[in-house]
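This document opens with one chain alone, in structure tokens, the form predicted on its own.
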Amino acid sequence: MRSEVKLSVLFTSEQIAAAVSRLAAEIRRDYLGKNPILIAVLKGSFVFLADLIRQLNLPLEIEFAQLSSYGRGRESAGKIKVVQDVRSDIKGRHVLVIEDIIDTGFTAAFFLDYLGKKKPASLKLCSLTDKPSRTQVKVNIDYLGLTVPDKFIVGYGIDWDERFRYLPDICAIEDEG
């Protein structure tokens, strides 16, 4: 039996929707006429991706990649591997990586470097959230939704050990004690 976890709301579903709408407007402006490939990093970004593409209103393609860096706890395992690679050839294409959170920066830096070797026409990063207090590797976030404090967040597709993805808000797990 899992113990109860105390959550506090950091961003409401309305605040998230406003951030997604703003990001969609910025992306639509920059990618008009380019038929970009959006590569969503699973699993955490799937809800964000779904809401984002409904507002983009432009021709695009979707790909998914799954990377492994977190174990079962709340800290990074430190090593990153590609669990599921993109299937499309991205050479010469405009690629936008969709992330749920930039935490230490290790995963995003690894994946951007990995994709860059495939010679896309352009490669940019869109992240729903950023946690600058935890940055260890600086990555350029071209499109950023929300900045979060140094707390472990869940909700809106983001999980903790496969829990809490269903929450409509982004919440912080409050340490007990």
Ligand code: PRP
Second form
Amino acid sequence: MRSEVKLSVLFTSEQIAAAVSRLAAEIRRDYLGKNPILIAVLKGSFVFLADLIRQLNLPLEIEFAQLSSYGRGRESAGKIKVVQDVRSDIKGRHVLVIEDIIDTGFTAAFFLDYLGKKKPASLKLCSLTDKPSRTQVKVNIDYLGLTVPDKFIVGYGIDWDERFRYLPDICAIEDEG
Ligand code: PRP
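Structure of the form predicted together with the named molecule, given the form predicted on its own:
Below is the entire complex, every chain and molecule, led by the chain shown above.
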């Protein structure tokens, strides 16, 4: 039996929508005429991706990749592996990686390095959130939505052990019960 947890809203769905609109405008400006490939890192980014692309009004392609750090739980172990790889050839293409959160930075740093070896024309990172208090590897976030405090966050696609991805707001776990 799972225990109850206490959540507090950090960003409402309206605040998230405003951040997504701002990011969409920036990305549209930079990628007009470039037919980019957006690579969403599963699972957490799927809600963000779905909202973002519907505001981009831009010809683009979508790919998914799934990465995992060794072990489960809150802490990224720093060793990343590709669970599901991108299916199309990204050589010579403009690639934009879509993430829900940059925590330690290990996942994004690994994936950007991994994709860079496939020789895309350009390679950038868009993340809905960043948690700078947790940075262990500095990653340049080309398009950043929201900066979050040093709390465990859930909602809008982001989980805690697969829970709470469905929440429309981004919430902090205040009390694990
Ligand atoms: C989350 C998030 C990033 C990664 C960030 O994924 O989507 O990919 O952690 O952490 P890091 O900066 O410390 O590497 P997670 O491994 O929780 O998988 P999920 O998206 O399937 O929930």
